[in-house]
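Given as structure tokens, the chain that follows is alone and in the form predicted on its own.
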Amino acid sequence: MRILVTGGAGFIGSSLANSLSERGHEVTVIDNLFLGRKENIAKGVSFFPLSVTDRPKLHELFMKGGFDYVFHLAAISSAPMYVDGKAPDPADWTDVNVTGFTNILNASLASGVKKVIYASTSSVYSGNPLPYTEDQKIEPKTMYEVTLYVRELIADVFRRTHGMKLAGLRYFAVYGFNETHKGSYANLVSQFLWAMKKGQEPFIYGDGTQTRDFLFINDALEANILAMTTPMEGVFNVGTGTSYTLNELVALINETLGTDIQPLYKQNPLKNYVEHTLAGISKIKKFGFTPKVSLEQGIRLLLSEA
């Protein structure tokens, strides 16, 4: 197959490229390395350094690329680049987020795509009672949120008028190798690693009995592989259906290195923060998908690949 894969030089797209490339696929990455880098992107694959926002180049891309499938990765896809001014306007927001979907989804029209796979997130839940479920109501709160949310409702546009074939995966909490270019915007359980194998305590806002649901990246690019080659459409939760505290995975990772590292509890800058996720997986549990890499077995994995 001949696959393209946007944001395909970050932590996500950068995995299941590589990993489609290695399943004897036909991969091309493009990327406008705001997050991403080119070295995460394995030889074989190919790559263009286009941003989702240049309508005109895009086109060309696919008219020439003959894609069958595409996954769409490309989001600035942290709520915390917002308070950092990684992002500071609101537009930038909304053109990549939104107007980049839309110019995906229309070239993959124009040029005859069999189907678009494209990321979300679970932070539309946004404080829902728990497990998220996807007929849960969604009220976003944030650019982020809002932005992705919006994403499932143009692609729902799309399949109702123009019968496209799509499939929206709201991504938990995601860790795994390729990450380290993300720096503070890298998974909890990589930032906690990274910092206590050097013995460092980690940071923890608040006071660590917020939970998050931790999916390993081999079994979000399991996902993904299932939507494209199974008849899934709609929104999809990609978790396990267990959560941990912080203080549990703190605990976990000391464990792990055999030491024994108290975190440093500072307060919350975020406003609309969450506290606990868990995601609902029966959905996606019908079409094959079963989460095989507990937290402790991807703490370990991470620690032996280092």
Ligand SMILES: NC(=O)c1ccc[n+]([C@@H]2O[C@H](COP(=O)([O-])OP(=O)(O)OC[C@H]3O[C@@H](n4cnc5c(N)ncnc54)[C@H](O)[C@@H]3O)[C@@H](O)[C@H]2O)c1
Second form
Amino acid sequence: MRILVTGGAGFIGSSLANSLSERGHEVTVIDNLFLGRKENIAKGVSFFPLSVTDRPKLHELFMKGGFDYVFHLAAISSAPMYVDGKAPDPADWTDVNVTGFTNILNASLASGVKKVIYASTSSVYSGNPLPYTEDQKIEPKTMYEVTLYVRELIADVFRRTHGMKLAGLRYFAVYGFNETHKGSYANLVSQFLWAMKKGQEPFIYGDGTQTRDFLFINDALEANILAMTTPMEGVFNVGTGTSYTLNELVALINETLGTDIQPLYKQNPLKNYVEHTLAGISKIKKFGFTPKVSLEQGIRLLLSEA
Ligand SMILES: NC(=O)c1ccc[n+]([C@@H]2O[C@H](COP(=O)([O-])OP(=O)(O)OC[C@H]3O[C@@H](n4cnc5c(N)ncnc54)[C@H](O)[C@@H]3O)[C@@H](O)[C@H]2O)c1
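Structure of the form predicted in complex with this ligand (previous: the form predicted on its own):
Whole complex next, starting from this chain.
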């Protein structure tokens, strides 16, 4: 298959592009390197430094590329970027996350792409009761949540109006390889591991009893493959259905490293902070999704990489 991965120099995108290439597909990546790095992309994957906002160049690429499937991972990918100076202009969020997405759907439609699989986020659920399920009412609060939720609404317009096939993946907290470029935006599993391997205390906002549904990258990749190879359409939670407190996470890393490092607890400065997440995964399970890697195994796998 000929496959395009947008945001393919980023964490999930590069892991996916490399894995699809290893499986024998002809893979092309576009990324403007806003956060991702070219070094994340394996040899054998074609790379074009291109923004999803560049409509004429995208059109040209799609018409030449003849892509069968498109995975859309390009985004301003973390809510704090709006308040910490990385992406303070709200127009950048709508340009990249909404218009960029619409550009990809338009080009996919015009060039006969069979299906577009795009990233959404579990953050759209903030404030909802657990476990989060796809039928819950969504009331997005941040630029990140709003722009990723709007994608789902636009995807539905393309489905209704043009009969396009689309699957949106509401990722929970994904961690894994190729995440170093994300720095302080990386998953807490990775950030804690990086600190604790150096003998440093990890920072925790609050008392560490907040919970997260952590998903290992290989399981996130499996969800993408299923979205390509099965009739999955609509939006799907991509998580494990199990959550851990941050204190439990630190304890697991200590156990694996053979250390006894205590976290540094800090007062939480973040507004709209989500205390707990947990994925209801019965919808995606119907298409064969079973998360395989436990948090303990994931930590071991990450450590074996170093
Ligand atoms: N990692 C997670 O736990 C998680 C959780 C929920 C949702 N998501 C979503 O999954 C997607 C991928 O996330 P990630 O963790 O790989 O983040 P990432 O930041 O590593 O990847 C996003 C990539 O998009 C690129 N990009 C940004 N603006 C672009 C533009 N205008 N044109 C082309 N490329 C552009 C960046 O350079 C980066 O390489 C994002 O939409 C994110 O919101 C991720």
